[in-house]
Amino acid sequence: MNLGFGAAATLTGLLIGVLCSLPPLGLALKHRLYRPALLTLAACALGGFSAGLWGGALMLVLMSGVVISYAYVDREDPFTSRASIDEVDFSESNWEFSLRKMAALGRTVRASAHALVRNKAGFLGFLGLVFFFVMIVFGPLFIEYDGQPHYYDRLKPGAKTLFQGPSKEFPLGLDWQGRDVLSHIVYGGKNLIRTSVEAGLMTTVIAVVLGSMAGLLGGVVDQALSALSNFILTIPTFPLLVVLAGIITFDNHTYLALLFAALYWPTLMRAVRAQVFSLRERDYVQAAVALDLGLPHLIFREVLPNMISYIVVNMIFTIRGAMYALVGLVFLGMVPVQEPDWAVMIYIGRTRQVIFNARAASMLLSPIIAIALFQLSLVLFTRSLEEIFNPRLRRGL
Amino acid sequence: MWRSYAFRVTVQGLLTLWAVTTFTFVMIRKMPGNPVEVVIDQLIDRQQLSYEEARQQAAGLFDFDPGQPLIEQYADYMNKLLHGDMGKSISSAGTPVANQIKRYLPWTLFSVGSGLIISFTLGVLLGMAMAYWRGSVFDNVLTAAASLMYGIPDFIIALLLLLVAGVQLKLFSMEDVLGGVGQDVHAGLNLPYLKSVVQHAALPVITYVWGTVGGWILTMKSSTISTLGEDYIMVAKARGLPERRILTAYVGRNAMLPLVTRLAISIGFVVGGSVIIEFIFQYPGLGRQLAMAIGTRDYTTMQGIFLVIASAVVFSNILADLLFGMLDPRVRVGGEE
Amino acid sequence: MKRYLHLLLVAALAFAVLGMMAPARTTTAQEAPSGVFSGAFDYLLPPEHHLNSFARGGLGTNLSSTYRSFVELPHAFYMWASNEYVPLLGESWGFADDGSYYWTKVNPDAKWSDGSPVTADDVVGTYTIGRILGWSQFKYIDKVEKEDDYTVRYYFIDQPSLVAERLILKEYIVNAANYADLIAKAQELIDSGATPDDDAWSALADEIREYRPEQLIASGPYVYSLDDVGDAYMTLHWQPNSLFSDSVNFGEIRIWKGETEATTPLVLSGEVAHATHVFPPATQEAFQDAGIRLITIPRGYGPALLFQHDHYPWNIKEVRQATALVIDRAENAFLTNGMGATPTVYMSGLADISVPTWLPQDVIDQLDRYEFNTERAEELMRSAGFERNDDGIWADADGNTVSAEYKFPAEFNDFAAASLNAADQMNEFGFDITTRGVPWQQCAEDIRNGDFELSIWSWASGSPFPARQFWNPLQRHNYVGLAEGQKGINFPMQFEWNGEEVDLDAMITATGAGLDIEAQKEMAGKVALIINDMMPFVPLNYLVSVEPFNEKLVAGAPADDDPILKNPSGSDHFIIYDLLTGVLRPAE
């Protein structure tokens, strides 16, 4: 049995959801913090329900710590004490360690969830992803999925294709097949949104420590990795992927995410570098480098800090431009035409050029918008992202 | 320094260009199929005929051998280049290289150029406008259109332009907007050709604006939002510096920076044309011209054609390095620790 | 000496010719007709546009053989309802008498656009840089002879043949004089002896490449020069001289420029009146809703599932008979390409429209038809010793299953619906099959090379002789037919068939050889049972061309029957014969 993601979205997933919230639900009950509580159950069912053991185990630990943190609200950290530095007890258990750490995690997990309800267009954003993700999870429970053509029970008479426009019995309309779109993007985001997601992680991370490395250590690492980065900027990309379709073929999404970070780092990469030249020059990256706090305190402590909204915000973009190179690799045949996705029906719309008839463009259209939406919601959600990473914003500007 | 900083530079370009001219040139030939072989398709489906024939009848079209060792071709295109001759197409026998550049890039330097200027322009100020105002309904209100623009790729901006205004609206006929120019005027400084030439290319132009401008907004507006963050920025503000002069001196330039490197690769790329605009648009660009050239494998006029972008992408990034120092004094790029 | 005697009389004769007909030229009045017909076809821009017949990127290039015959005409038109031959530039023809040569003579009465008479001179230089450039006539014959001023013999290498007629019928005969140079330089190097294999005759063959002629001469009733040829659309212009200028009633032809995708908007907006580009099935009926007509005409060819047959169990008879039978072939048709496809019938590897004037009665009657039928190929399939699996999946004795990967060319929209929709069906049966889509050039390669499980290629031909349609892909993407390593769908053509030891290949040959017909069909009736049975690739369907024709700016149009509309697009289209005929004429 799959207590994994396989648990999504069915009674075990539900099981291990409740399960998974015991432990918190039994010691805020004990603290008396019936709210918490509450929240903790519904948390914690939800994360279970929706992905299995991985997500009761996240709400588990999560909200352990919010709990925690409400309980525990007393505990005075020893190293922040007011008190005089005589009566501040130093020695601190481990046990004592972890519970101080919890409600800290605890602190911040409420914090955000602040900042993220207080910025309206931020908490819009929020509710984007989350309709995306209750979609992509709990759609399948809705909506059965149409995968076998329906030639002799949809066809009218006298129709020359398949195709309906949006009906009441199928919102969306129908496809080449006669098979309900709705069902095809309901079932198909997950593949296209889990790779693209990872393409556009990945090739954030390279792009952020190569630039950073470019910018930071200057000198002969600059020159090698801006030399790189026009090398595989200037390489033709069309015909290299002609290629590579044709030596290799990937079912495992993972390594299509790689081959896009692969080759989409050096934009990314070039603006990072620009800024960290500017930002080393500042006083306190120059006392930083003084200190000589290596390398990734650098990156993570100084430079990354001070770019994050703009990184996130190309992030995003890479995250669409990974979708729409999945539907490019699609018609190279670096992967099969495995259906139901997104990007598929972006190909055979295309082809089948479904754009010119009204009531045939819903399956190219319908998986174009939705990318959209789903771009939307992730630039809405870095509102909530800046209030949370960059609380000097929120001191106005 | 600054004289070695120059030689350094070059020499990087120059070999980073060399590495890969040869790459490509690997690459290009290890693509499926060749010229010959393209044709001998061709030739089957359409005039039936069978393979020989078809391989006979192929072989006379082109001054191509494809058993011809990979390193003579090698060593044979590298000394024409050398030379400055690019070669002649493979495809279109007879036809120099060179003037299938020069025929094609004017088009796309200017379709492609102007639509990035705006683009760019009207990107980097909304950008900076809604940072400023951030949180307000005009924030809100673009963010969420650019976010949504920026979402649809262009080939349906393209062709819904065609069916909606062309076809439907009837706003204006086929003729006066597919091609790059009409063909009842002269070529040349008179004012109808240039009218011709700028109404040819509104459609490829607004397609590419469209279809880029929500980029540039939303990077520059969080562009800003990184720099408004800033301590010097506090610190501006409470010298009681105007806010238009804390806009314009201190926070656009900064927000800047990583723009202009992005502009550079940008400014390299606009070479490359844009593929699918100029085929439904009929824009006679070199990027229609580079993806012919794909299909049919016509492989000296491809690696002219990415020669060509390959030295505008590494020359414009060289150039973004440089405007660096302008743009941010502190900063010296590559300059000696 | 003697060929200068020869030119002189030549010259002589094109005088009196020319001094008899000038005074009929000035008395029909020389107007060009008004109307413009507008066509589409991705034509290329200069400096990749030229005028030189012979080398890529000229006519042939730039407007395809459904406009070429409207600037450069050939000797003869096929009609393939009727199986003869109607006449262009020629005014008769035929074999010799004891087959040992073919005979064309040009009508005395046709003239270049220049005012000066098409002659056998014409056809004799057009041959000339042929054989130079290695042309596929030249399989056939090897001596091509001026007869008479008209006149043309042409040797044929060993024994006379139909596809060979065909060859030369339709090749177009290009203006002599505006290649005379390259004309003379080439007859020198071939009474010289050389070969093709010489240095002389490759450096003649990129001199004749290179040429770039300053204008086009013109056999048909249209010209145009490179100053006609816009970004958006080129201009073929009315001119005097043709056999078709007084019958012809458009002043211009104006074919613009694009692919299907560009060339949508433009059908729909009413600039292009006629469109051969392969439309799928939402833009046919996008056009329907805004009332153009559309004209369906057979493509020649359809797609074929092909079967690797060294991947087991594609190698066992009985398991590709079941996947004839369970793919649902209408269903096939119409996802297809919708109107724009038909199921086959006859499952003979022959077009179905050649089945009756091709294959004998008692033949076609034998033919499986192999109807959808999932009883009879699960029976077929236990009698080849599978049964389902408990995944429901087909599997041997030993647990292999049936699966496969089927490798399609993604950018062709009719050969992608096909194999997807073949793939579903398959798998809704109990085969387990994934589908890849790669770039077309890939696939052709792959097929080739034999690297697929199945695949997808046409089947069939634009011709209309058995042995060329048998051919594909029995020949082509097979191991008999392609170059030394390539195997393609490997399938063993010598093998034991009805207690006989039969050679499929040689059979195949045998219903082209000679002009007996009788014996053609008998042998094409052999080689059709055989296919029937054996199912080396199931021919899923046969492509029709759906071309909208708007009549409210083109009227004469033929009617849904007229044979006429029995000629393939590719080849013989109608738009050819119907507009130098004058069928065709501007809407009122």
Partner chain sequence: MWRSYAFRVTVQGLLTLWAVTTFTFVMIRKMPGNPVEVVIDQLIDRQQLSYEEARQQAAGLFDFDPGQPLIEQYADYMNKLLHGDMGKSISSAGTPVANQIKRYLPWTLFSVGSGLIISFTLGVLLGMAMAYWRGSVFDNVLTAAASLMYGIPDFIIALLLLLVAGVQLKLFSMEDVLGGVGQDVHAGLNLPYLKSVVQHAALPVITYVWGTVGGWILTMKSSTISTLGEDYIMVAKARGLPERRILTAYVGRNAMLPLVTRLAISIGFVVGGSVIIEFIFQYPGLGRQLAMAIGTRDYTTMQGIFLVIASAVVFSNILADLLFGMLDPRVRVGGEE
Given for the second form:
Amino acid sequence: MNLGFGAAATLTGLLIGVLCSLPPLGLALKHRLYRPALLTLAACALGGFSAGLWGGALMLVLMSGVVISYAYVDREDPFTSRASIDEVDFSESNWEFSLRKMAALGRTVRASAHALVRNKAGFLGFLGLVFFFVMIVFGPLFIEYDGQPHYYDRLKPGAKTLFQGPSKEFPLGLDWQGRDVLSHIVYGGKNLIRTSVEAGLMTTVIAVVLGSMAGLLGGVVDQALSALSNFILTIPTFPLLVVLAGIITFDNHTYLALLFAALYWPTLMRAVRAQVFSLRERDYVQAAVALDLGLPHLIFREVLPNMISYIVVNMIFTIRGAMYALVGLVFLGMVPVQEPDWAVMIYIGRTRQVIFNARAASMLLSPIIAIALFQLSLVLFTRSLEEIFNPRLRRGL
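Next block, the form predicted on its own, ref. the form predicted together with its partner chain:
No partners, no molecules, just the chain.
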């Protein structure tokens, strides 16, 4: 039995999530924090049920921070206690330091949740993303994948095709082989979304690292990276993907995401480079340079936090672009067709002349609408991300 490493929507994962909730749950009940206790149990159980050990562990850390942020009071801090400044002892043990950091993490999570709910459009996008997450992770528990053809048992008397429109038995109708379209929608989004998200994450990491290096180091490094980015920007991205798809067999989603990242990073890299040129003149960056804290410290501790809002929003739009590019490659037949997949449904709909058959419209429209709604949810979600990562927009919280 899988112990939760990579497991999804299993009873074992649910048990792992409940076990992960016990430490913060016990702390919340000890301090009579009943509402955070219920949220802790629900979040950890859901995290473990959907993502196994990793999901449960992540929720354990986040919800522990939330509970500690409610219960923790730094008695040596003159701003949170009645002690005078002369009585304050600023030395702290490792345990006190850990508590303070966990409390800070919890306050950040709570502020982010408030910012998420505050922006109505962003919250609507968040709910849309949650819907697709629930459908992909938990949908298979209730809907069995219909991958076998039904050439005889679902062919209606007198009908010349297996295509059927929506009905009570099949809410989204049947495809060209008499298979349930709803099952393909439930199972078909996983690979497409995963590849797009991987492409967005890889693109962002490459762009941030190279842009920060170009802005902080300057000189030959800046010139070389700028020249490389300018060269890639002059190449039409999608036609190049089509050419490469004709040469290389894309049978691995991670390699395909890496290829997208290798072609999409220059735009964000140039924006990061321009921001770094401005930030490196700030006093705190100059102080870090004078102290010789190293390039990783400059990138991830001094520069990145000041650009996180722009970077995260750009990553969302990169995910959108990668999804459209992947759908385009599949639609043209340049990527191996592997069911179930939303893009493959569109490809098969084109090859089977679905557009000319009114009964088959749901087979083609269902994946198109699913992709459009997912993209819309991403765009709306950026509204909340701007408030979460931009302190100026959180002043009203």
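This is a predicted model, so every value here is computed, not measured. Numbering follows the first chain given and starts at 1.
Splitting the chain into two rigid parts between these two forms leaves residue 206 and residue 285 on the same side.
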